[in-house]
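Given next, in structure tokens, is a single chain: the form predicted on its own.
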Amino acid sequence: MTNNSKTDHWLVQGATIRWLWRIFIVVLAVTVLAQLILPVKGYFGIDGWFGFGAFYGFLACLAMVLVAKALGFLLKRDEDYYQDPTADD
């Protein structure tokens, strides 16, 4: 990728990425803070706690990343795994 920001797509420019992060953080904070105005009635007790959805979502995402890393480690093959061993280089 070139450093010429005039030819880059607007979604890959640094300023746009910073603004998108800020917007996403504000939206996520508003959704958590909305629970102060619109209380959630939990079915199991713990799911009624403040910010439970955000916390649970974060833990679920973290678990998916860790499982994917473990699967990548377990399923990893050598660089020349598919190369024919009888072929001459």
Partner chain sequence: MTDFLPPALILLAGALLTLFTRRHLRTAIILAAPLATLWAIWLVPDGVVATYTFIDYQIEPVEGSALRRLFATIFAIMAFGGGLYAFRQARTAELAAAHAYGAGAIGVCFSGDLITMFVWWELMALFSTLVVWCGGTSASKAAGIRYAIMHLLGGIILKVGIDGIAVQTGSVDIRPMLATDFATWMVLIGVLLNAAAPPVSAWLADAYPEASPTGSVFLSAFTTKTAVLALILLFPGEPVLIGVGLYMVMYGILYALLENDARRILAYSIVNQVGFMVCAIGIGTELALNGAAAHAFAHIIYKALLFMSAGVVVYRVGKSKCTDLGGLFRTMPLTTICGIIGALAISGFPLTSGFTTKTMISQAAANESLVMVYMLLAAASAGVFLHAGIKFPWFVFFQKDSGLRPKDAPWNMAAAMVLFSALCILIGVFPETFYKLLPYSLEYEAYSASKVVFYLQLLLFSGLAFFLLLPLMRRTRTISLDTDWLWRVALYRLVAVTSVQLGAVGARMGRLTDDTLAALKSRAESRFGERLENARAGVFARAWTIGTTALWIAVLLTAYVLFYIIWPSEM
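C-alpha atoms forming the largest set that superposes within 1.5 Å between two forms make up the rigid core. Numbering follows the first chain given and starts at 1. Since the structure is predicted, the reported quantities are computational estimates derived from the model, not experimental observations. Compared with the form predicted in complex with its partner chain:
Mind sharing the form predicted in complex with its partner chain? What's above is the form predicted on its own.
Next comes a single chain, given without company.
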């Protein structure tokens, strides 16, 4: 989505993407700030903290991506790893 050519689809043009990022950041801020008006009723205390969902969601994803990356070194193989070299396709 880094195509900046004016002839391409409007959705992939640099200006659009910059706007999408701005809107996204505003939406992110709103969901956290919304907690000031609509308090999150936590079940265990910690999950009711301000911005906990945002913080936890981000960190959980970061952890999962890093764990997946580490597992990748161990588990990733070439895509025809299982292919029988004598098979016809």
